[in-house]
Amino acid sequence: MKTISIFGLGYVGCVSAACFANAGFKVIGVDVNADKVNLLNEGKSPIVEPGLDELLAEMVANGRLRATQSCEDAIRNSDLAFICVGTPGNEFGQLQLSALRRVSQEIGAALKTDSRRYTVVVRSTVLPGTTLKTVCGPLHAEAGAYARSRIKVAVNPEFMREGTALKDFANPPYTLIGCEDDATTELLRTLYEGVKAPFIVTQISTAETVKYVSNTYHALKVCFANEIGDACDRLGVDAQEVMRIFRMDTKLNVSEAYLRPGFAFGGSCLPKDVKALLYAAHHLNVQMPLLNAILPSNNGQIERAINTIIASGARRIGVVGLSFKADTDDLRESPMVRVVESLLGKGLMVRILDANVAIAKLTGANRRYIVEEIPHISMLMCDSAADLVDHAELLVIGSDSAEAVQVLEQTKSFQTVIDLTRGWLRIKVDANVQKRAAA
């Protein structure tokens, strides 16, 4: 039974490890951050994701994980290593790499005395040209000689969505693998043998190009069902029932996914994706009219939310949802985060409810965050539905969550709802009412 070590322990690490090691494998998860050890060692996730904390815990008991600080103490004994990384990009789009190019360091110099063959495995998120560059040439040259024949790599994006990550990492829409060696293939197919999904095997840069392609469509999706949402509120149409009609042309209109009506996109890969991408093109005279429009479209969404709360002329706002995403933690590019700061900049009465984002609870960049970039924000949490509901003139729903149900619920005659989400909760709300009603 081959012995996998994962380099990275965020959402992509944590989440690979853990099905990893469901799939039967030993896993070695290594993090420099010494608190994501320790969480991982104690059975706990250091993120937040449905259904993660159980398996790690499951995984962990029977002796399948274990993590550590020590790269020589994984690589020497694992058979090929999965790097998950993060590759955040700055304000341009640029994408960083310096954690990418020390770990390849690290993994070549932990091989330099080692005679076995090994396969390390770029599960990170990087543009095409980024794995032969950053990843192959320092692994290589700090295992010196003979390096390039026992030491082998590959690409293998992830398609895994923050909080449906499991389900997506055992139903894939597919397993890609960029290799140019069959052995390396073959090992890897092996990895994945039980995920029910076509393998599909292609070179190195296609591979690291898919995962950008697929990013910036799911963006365009997004603010494309945004637009048709704004056409329709002033035409009077339903957005949701045109949408849902729309989404059933699975022929030619592709899927559903990302094509609800809704709020703003936000996160770790969509805004830093179509950022890089564009940056590329860019740099290489290439003209993205449309994808040049993703952004600015985005940023419209943000804009006219802030610019409703504030017409409204309520003083006292309470929030639902401060992360980009419900049953996530994740609060890197999160639209709800530039709310409330617009919010409170123009002196209005802010509270939030979010159990996801409790500072208690939040380890590494998502700490780091909130604590260096908006810590006022900490300070501004409630700890119920009804807390929130009680401070509000005005309700402000962010997130698709069981909190924003039980707000809505709750809320009172007077108050003045704002449902960014476009009634979708409504839904769910009308039907626990009747409920109790028929009870």
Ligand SMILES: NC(=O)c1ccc[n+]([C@@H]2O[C@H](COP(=O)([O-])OP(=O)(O)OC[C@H]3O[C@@H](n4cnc5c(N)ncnc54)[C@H](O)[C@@H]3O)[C@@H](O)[C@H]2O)c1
Second form
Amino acid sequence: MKTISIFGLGYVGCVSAACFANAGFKVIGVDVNADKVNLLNEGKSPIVEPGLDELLAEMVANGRLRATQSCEDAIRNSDLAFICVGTPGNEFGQLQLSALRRVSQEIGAALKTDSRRYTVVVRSTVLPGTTLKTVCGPLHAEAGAYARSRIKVAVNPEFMREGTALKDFANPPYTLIGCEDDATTELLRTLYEGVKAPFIVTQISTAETVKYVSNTYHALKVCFANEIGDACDRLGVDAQEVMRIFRMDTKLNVSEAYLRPGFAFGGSCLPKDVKALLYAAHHLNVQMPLLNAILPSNNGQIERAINTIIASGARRIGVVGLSFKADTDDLRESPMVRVVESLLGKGLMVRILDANVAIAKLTGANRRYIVEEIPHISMLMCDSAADLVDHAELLVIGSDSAEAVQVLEQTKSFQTVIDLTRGWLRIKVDANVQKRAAA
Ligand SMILES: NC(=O)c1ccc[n+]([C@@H]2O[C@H](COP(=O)([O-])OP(=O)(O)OC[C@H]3O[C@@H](n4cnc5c(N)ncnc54)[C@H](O)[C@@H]3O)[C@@H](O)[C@H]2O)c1
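What I would like now is the form predicted together with the named molecule, since the data block earlier showed the form predicted on its own; can you produce it?
Next comes the full complex, this chain leading.
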């Protein structure tokens, strides 16, 4: 059975120490704060967390858990270390990484004369790139010769919430490991054998980022629900009932839908309905800064696409997908119509491939809109992927469609592709496509 050192006996460190000990491992807690070390050795919790006092007392009494101020003692007597020191932000949000850097140096120094293979796991919340720079850098520098091959580093963010931390440790949404070394991944897998949750392994920077994206999304949800609550209150509607029913839709609302990075939204409903709710709230003096940011954010995506295409310097542009999303002919408030109009305004030569729109031009319900409102755009339609590819210096993928695949398969090596759907990796691309400029 492995022995685990846990550096930093705050919320994350204490809960992790108690829970790993409870899972059967020997655990050594380390902190620079003598009071915390003494408390833990007396079987008392340095933090207030339901159930933790009892669990720590039991684990100290059965000899699976002890604490020390000595980094050397902890490293010498353990097989791997978790770093759980604080990473507070300053008034501007910038992370203060001195404790992280310091502990990494200390662990490295303690491993200098130690030829064993050792694993260091970052559990503190850190921005992408921090583990490599602030942990691996000082750790390997202090440890000296062959440090990189014998001391492996991984990231394992913690998803616990204060107040329910013990339950969250046992029932996380998943165990997330950022690690680029198979043996280290397998070692970490053994620590979580008792935790019934998906075990996800990814790159270190991805794992670091997921933690921030998760917390930012949680914050976004709170503010979304509160602004909707404010609007409902002023509209005389029961906000709790509205959100109760809203949450029952697990297909579109509380779901994977609309959560893939791609291009701007459009169409006949989303822009109109967001505007209508904002208008109503505004006239009732309801402040909705978050919801008011939606349309500017969406416009920003469209402008960034336009600027990227113009900045490429290409004169002949081929666009795949004109309607607001794949498999529809609806052009109302389509972001790609705005992109095309801007490119035409700059004098660029644009051709478009979108079979649904081409058919609608002849027969469909949108015929009037196409012929009367955007005749200058409807004249630009191509009949085939080959025609579009022949025309273009630069190809812009606006929809994740079968036509996009056809175009990508025919693209020549000198042509640049801007994939606004960012679905590039999901599309089987012909090997001769050399360049990609993500907008
Ligand atoms: N609190 C939470 O609910 C929570 C949840 C998930 C992730 N996190 C993240 O986990 C990290 C730790 O958070 P926390 O709330 O437990 O922090 P905390 O401030 O409560 O505890 C950090 C501990 O690290 C100790 N420490 C500092 N330098 C040290 C060193 N060189 N050696 C040993 N110990 C040292 C401090 O004395 C302190 O006891 C942060 O990055 C935080 O963002 C926190």
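Keep in mind the model is a prediction, meaning the values are calculated, not measured. Positions refer to the first chain, counted from 1.
The rigid-part assignment between these two forms places residue 15 and residue 136 together.
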